[in-house]
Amino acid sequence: MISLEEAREEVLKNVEPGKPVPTPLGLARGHVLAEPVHSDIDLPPFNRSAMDGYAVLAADTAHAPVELAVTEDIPAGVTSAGRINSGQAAKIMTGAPVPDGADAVVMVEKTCPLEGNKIRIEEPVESGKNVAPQGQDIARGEVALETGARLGPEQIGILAMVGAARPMVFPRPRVSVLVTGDELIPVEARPTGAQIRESNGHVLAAQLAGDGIVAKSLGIVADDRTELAQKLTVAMETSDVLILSGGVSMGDRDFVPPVLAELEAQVIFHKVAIKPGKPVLFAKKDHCRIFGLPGNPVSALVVYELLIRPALRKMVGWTEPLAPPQYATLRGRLPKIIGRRQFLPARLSDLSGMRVVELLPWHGSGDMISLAPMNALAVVPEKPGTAAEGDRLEVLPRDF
C-alpha cells in the first residue's frame, strides 16, 4: 500500500498529452492550447474612437467653448476619405476609425449642435483623449495566447479577434467506463432480491462531463472472468483511459486484478492509504491507462477526484494538473484517526467572514444519500493530534 502522494506521482508519470489537433473555434471551449497563437493584425487595427462624439484637433479646444465646422459623419465600419484640419470636426461613432489630422474625440455630451453644420465644443480635450491608438492592445506578430492557455469564453474571444479560426489544441482522451457486479441492474429496472441499481457509472459519467469529457459507457459486466476478459480486451484497444468500477478488492469474485494480469496489463499500484478508496488499482496496457475503482459509490467518487481528474488534466494539456491546497476552519470534532488519510463529506460555509468546514453525518462509503448537502471533502490527516476543532483543515471544494 502506497501513499496518496506516491500514487499521484505514478499516475502523472505514466500519462501524457495527446498529439495536438486543429479544432474549430466553436468547439474549442475547455481545450488547452498546444502552441502559441500570434496576432495576424494590430489591435485595434486603426486609431479607433472610444466614444460617440466628434473627432477634433485637441489644440482647437484649448480655449473652449469653441465652434467648429462639421465636415463629415463617420459611422463604425466606415473609413474617412478626408482629413480634419484646424477649425474642423467630424461626427464619429464608437469603434470608427479616427480620421487623419484629428488627435482626440470629444464626447457628444460635451458638445452642442449649431445651425449650418457646426458644433460647439463646451470643454477642452487633451490630445489622445477617447482615442484607442492602433496596436494598443496587441501588435501584429505578438503572442496573443501562450501554449497551455485554457480556453474559456474570454480566450475564445481573443482567438477570434486575432484570426485563429482553428487553433491547435490537445485532444481530449477517449474514456470508457465499465461497471462490474452480479448484483447490478440498470436504473430503469426495479430491484428484487439482492439486486441493486447501478449508480457508479452515472456518477463517473457526470464527473467526466464536468471535466469536458463525454465517456463511452460499456455497461455492466457480470463477475465472470471470461466475460470480463472479453470486455477488457476490446476496451483497452479502443480507449485511452478505462475506468473500472468494482472487482478490485480481495474477495473471491474480485476478478479485475487477475484478469488484467492474464491480459498482460502492467499493474503499477494496487491499494493506496486513503479512506474511502483504499483498494484502487492503476495499470497500463499499450496506450491505455486503467483505473480500477472500488465498487462502493462514494469510494469511486473520491478516487476520481484524487487520482483520475489530475491524470485527465495532464492528458488534455494542463501544466499544473494538481489544484493548490485550500483550507477552512474546522467546526465540530474529527472522527477517529485510522492511520490512513480520510476524505469525508463536508459542508463549507462562511461564518462572519471566516470560511468554516463541518463534517456531515455519514454511514460509510456505500452511503450516497447523505452526500446530498455536500459541497466539499474534508481531508482528515492520518496522524493523531494534527487537527482539532478550531484548527485549519484542508478541504477539497466540489465543482458542480
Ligand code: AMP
The other form holds:
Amino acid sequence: MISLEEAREEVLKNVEPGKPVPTPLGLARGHVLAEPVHSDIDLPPFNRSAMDGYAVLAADTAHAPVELAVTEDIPAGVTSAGRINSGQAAKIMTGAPVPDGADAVVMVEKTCPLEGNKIRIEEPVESGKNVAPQGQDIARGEVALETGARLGPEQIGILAMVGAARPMVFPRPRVSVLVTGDELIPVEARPTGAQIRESNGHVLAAQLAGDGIVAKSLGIVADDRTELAQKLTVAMETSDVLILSGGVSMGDRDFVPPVLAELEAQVIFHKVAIKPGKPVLFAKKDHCRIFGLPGNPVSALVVYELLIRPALRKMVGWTEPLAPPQYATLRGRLPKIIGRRQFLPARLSDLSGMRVVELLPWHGSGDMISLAPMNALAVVPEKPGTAAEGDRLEVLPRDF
Ligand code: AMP
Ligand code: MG
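Provide the structure of the form predicted in complex with adenosine monophosphate, given the form predicted on its own shown above.
Let us now look at the entire complex, which starts with that chain.
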C-alpha cells in the first residue's frame, strides 16, 4: 500500500493545467493568470490631484497666509489648457490633472475664498503635496501581474486599471460526480428498510464549489456491472475529472475497479495508507482522470481534501497546489496509533495565544453527524509515540 505522499505525487504527476483561455473580468475571479499582464498606460495617467482644493506653485505659499488669483476651475475629467503662473491658483477637484506650472495642491480646508476670484492660502505647502505623479504606481509596459497570480478582488481591480478586459487564465476542468450504490435514495425521500439517503454527491458538490467548480451531477447508479460500464463510458468521454463515490472496496458488489479495467482505464493506484479513505482509487483514461472514493461519507470527504483538491489546484494553474503544513498543540483525548496516517475530526481553538487542537468524539467514517462542530482535521502520525498530550500535531484547518 502506498503512502499519502506517494499517492499525491502520482496524482500531481498525472494532471496538467488546461489550455489558457481569454476570460472576461466578470468571470475571472478565482482563476489563475496564464501569462503576465503589462500595463497599457502609466498610472496615474497624469499628475493627479489627490484632494479637492487649489493647485498652486508651492514657492508662492512659503510666506502664507498669501492671496492668489483663481484663474480657472478644473473638475475631474477635464484637462486644463492653461498654465498656472506665480501669484495664481486653479480650483481643482480630486482626480483632475494638475495644470502645468502648478506643483502642489492645497486642500480646500486650508484656504479661504475672497472677493473678486481670489483665494487666501492659510499655510505653506511643500512642492509635490497632494499630487500623485504620473506613472507613480506603474509605468506603461511594466508587468502589473505575473503568470500564476490568483485573481481575487484586488487583482481584478489591477486588471481593470491596466486595460486587461479579457485576461488569459487557465480554464477549470469539466468535473462530473457519479454516485454508486443500490441502497441510495434521494434526500427528498424517506428511507425505508435498508435504504440510505445519498449525501456524498451533495458534500462533493459543496467541496467543489469551494474550489470554484460547478460539477455535473450524473446521479446515482446501481451496483450493476452493465449499468456502471455504460455510465462510466459516457462520463469518461465528457469529463476531465470524474469523481466516483462508493464501490471501490472489497465487497462482492464493489464493481468500480473491475469495470474500469474492462473499459481499459489505467489504474494508477488503489489503496493508500490513510484512515479514513484507505480504499481510494486513482485511474486515467485518455484525457479523463478518475478518483474512486470510498462510500463512507467521512472517507469521501477526507479523500477529497487530501487528493482531489491538490489535483484541481494544479489543473487550474496553482503553482503550489499543496497548502503548507500547519500545526497545533494536542490537548484532551489522545488518538490510538494504528500504523496508518489518520485524519480525525477536530476542533482548533486559541488558548491565550496558543493554538490548540482537540479530537472530537466520533463514531467512525460513517458518522457525519459528529462533524457538526469540526473546524479542522487532526493529522495523527502512523508511528507510536508521536501524539501525546502537549505534542505538536499537524492540522488541516477547514477553510470555507
Ligand atoms: P461502499 O464504499 O460503496 O462500500 O459504501 C460504504 C458505506 O458508505 C456504506 O455504508 C454505504 O451505504 C455508504 N455510502 C455509500 N455511498 C454513499 C452516499 N453516496 N451517500 C451516503 N452514504 C453512502
Ligand atoms: Mg456501495
